[in-house]
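We begin with a single chain expressed as structure tokens, specifically the form predicted on its own.
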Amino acid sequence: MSLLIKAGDIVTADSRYVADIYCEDETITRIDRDITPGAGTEVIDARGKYVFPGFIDPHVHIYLPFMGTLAKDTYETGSKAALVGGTTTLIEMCCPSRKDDALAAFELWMAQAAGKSACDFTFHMGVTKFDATTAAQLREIVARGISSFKVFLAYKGAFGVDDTELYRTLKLAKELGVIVTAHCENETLVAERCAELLAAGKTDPGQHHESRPPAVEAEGVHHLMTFAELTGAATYIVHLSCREALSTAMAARQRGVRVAVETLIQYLLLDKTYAERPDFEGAKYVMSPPLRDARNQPVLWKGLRDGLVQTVATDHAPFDFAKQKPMGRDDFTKIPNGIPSLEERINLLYTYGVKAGKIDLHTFVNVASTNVARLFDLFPRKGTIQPGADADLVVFDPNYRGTISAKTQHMNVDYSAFEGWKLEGRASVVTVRGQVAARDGKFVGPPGRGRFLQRTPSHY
């Protein structure tokens, strides 16, 4: 099987440049102008069209038992709806409860995506308690191929682990070269201004912001930059939301501490007006930590252009808001948290990032592929175009133009955190492995080809 990609702008982390691309065998075998295609050759025509690298969603939630329900999303689905907003790689949080055991709980996620994914995959290992068998498992689960951690500083008897836990878990991924992907609010201020508000019979969707309001989220920041600090760790903060928790982590930074960035589409797009629509619609808007006063997203813009943040993710957690949100209509708490975005990522940083300004197009593709690749053992095999890489590719239109709507997309979920937003070009044609998967916003490829992805740790 080959394709051969014509007279495209191809666009890297840092270069640019118009060739051809020949793809034989699932990996890019050749680059450059005028390739003649052999027999049997795909051939596509990308002449005024980018081809970027395929994009890696570095934080979603496919598989997802929470708060008494289970996110829409399956592989069958969510892959298809990665690949047709132009990503090809997911990095799905697997996520077991304090119960639950570390080696069952990889091999329950690893069965929700072998076989069913049509994109690649891997996971970050939740490690939500350290008990006497955790390590011996965990290293099991590192010799299997998976490279990252990921521990909570929330959710307090249910995913969060304690401070010998958090301790524990990162002396051994120093250990072991693994990087700790870490959610960060402290779980007692949490906890107690929930109790506070709800007393108050404070109990609208809106008041979720005041539950973990920016200082909770730095404090998060700066316990886990402690630990790090004293285990050499590298640490990698997801979704971080707002300038005090980023202010946190420079400082550490500053001191040495191994530390990473990921913001999320919605911090840069959405602010927490939209969690406080009356009638129960700021349900929709419901995530944590939650979205903040719009006068972060300069900083969080900035911080992409200046290399502050490395990676921009979706913690795609898709719940019906018809059945599924309405399980907090009368407590702010109980709303399953996520704003599902997978579909739409590439489209909405293009469209409102580099099409307005905020960001460059090799920032662009940095942020959203190449800067995920190399924290997360993938790169080069991932995140970038050159010979002997996996032949995941984007081909681009600038020119199209569209609007987002629920009723046209892929992801299993009753709404659109992003309804009518106009966009200003999409993924026109997307690979995995030099297989057509993606054409003109619809799935074409075939299911359930996706490959997990073996990682080796280097983080040491």
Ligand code: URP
The other form holds:
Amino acid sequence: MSLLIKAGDIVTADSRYVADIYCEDETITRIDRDITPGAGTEVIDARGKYVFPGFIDPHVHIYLPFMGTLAKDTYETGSKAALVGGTTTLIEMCCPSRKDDALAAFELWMAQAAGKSACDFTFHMGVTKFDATTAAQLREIVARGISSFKVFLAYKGAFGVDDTELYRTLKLAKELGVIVTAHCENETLVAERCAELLAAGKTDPGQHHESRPPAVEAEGVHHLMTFAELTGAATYIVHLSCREALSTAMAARQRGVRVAVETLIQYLLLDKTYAERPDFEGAKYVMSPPLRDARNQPVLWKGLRDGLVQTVATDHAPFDFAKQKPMGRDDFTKIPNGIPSLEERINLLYTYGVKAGKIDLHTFVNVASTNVARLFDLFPRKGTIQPGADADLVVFDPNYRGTISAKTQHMNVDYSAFEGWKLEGRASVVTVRGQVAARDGKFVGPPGRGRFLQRTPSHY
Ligand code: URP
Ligand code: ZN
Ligand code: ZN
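Output block for the form predicted in complex with the named molecule, input the form predicted on its own:
Time for the whole complex; same chain goes first.
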């Protein structure tokens, strides 16, 4: 089986040139001018289009039992939505509840994905408790190909760890060379402020961001940085939303703490006024950390440009507006947290980032693919275009013009947070290991072909 992508404008994190890309079976085998296709080679004309390495979403939830309900996508639906939008690899948070064991949870999450995902996948292993058996289980999970953990400083009682558990997790991670991703918010402050707001009769979705202002997130980051400094572990702050949290992380980085930073497409483009929309519509925009004051957006864009922020993810967590978000109609603390966006991350980042002049093409590729691959031990198999790499490619049409709508999306959720937003460019042909999986907004690939990506830890 062979595939030839002709005359595309190839853009990686650090290079740009026009050439043909020849793929045999699952792998890129040659990049050159004027490659002649053999008999039976599938040829894709990429003239006038970009060719990017397959994009990687470093933070998604597909199987997510959370806040008394279950996120709507399955691997069948979520992976198709990802591919249509140009994302060829998913890194999902495996999030056991505190009563579950890590190894059983890992196997449960694997069973959700294996044979069902159309795109390649791996997991950040959630460490949601650290009892006498946890270390042995985590060692086994790492031996099975996981090289990143996830801890929550928020959601105490559900996923959140206490300080002893955090310290032990980071010490083990340092020993194993595993990078620890972390949700950073001070849970005690959140709980106190939620109680105060509810007692004052403030129950609407617009109160959510009042319950967890920037200082709450910055304190969570400071907390993690202290533990990272003392253990020497490599850390990665997920869904960083504001200037205060970024400054705290950068102060730590300056004194030698090992920290990478992820922001989300939602924080770059949406602000807290969306969550303040009347008639409960704001519930569509409730997530944690919350959408912030718009003044944070230029800080995050600059952070991407300057290399302070390494990645742009989605934290995809889809809950229906009709039936699930209303669980919190009379109490904002019960609104299932999450803003779906897996399908549109790349098209939005291109339109409102590259086309709008906020980031250049190389930064775009870096933060949505290459940096992710490097941080999470997937590079150079993923995250770049070179002979020997997996043939995960995105032929991207910069001349496409369209509008986002829930009516046409593949994500299995009843609304789009970006309804009516214009797109200027989209993923046109998307390949996974040498096979076309999506074309012009439609999934055309074989379902269930996605593979679990074995990773070897490198963050010693
Ligand atoms: O609101 C969010 N972020 N929902 C998903 C769970 C998490 O905290 O990542
Ligand atoms: Zn989180
Ligand atoms: Zn998340």
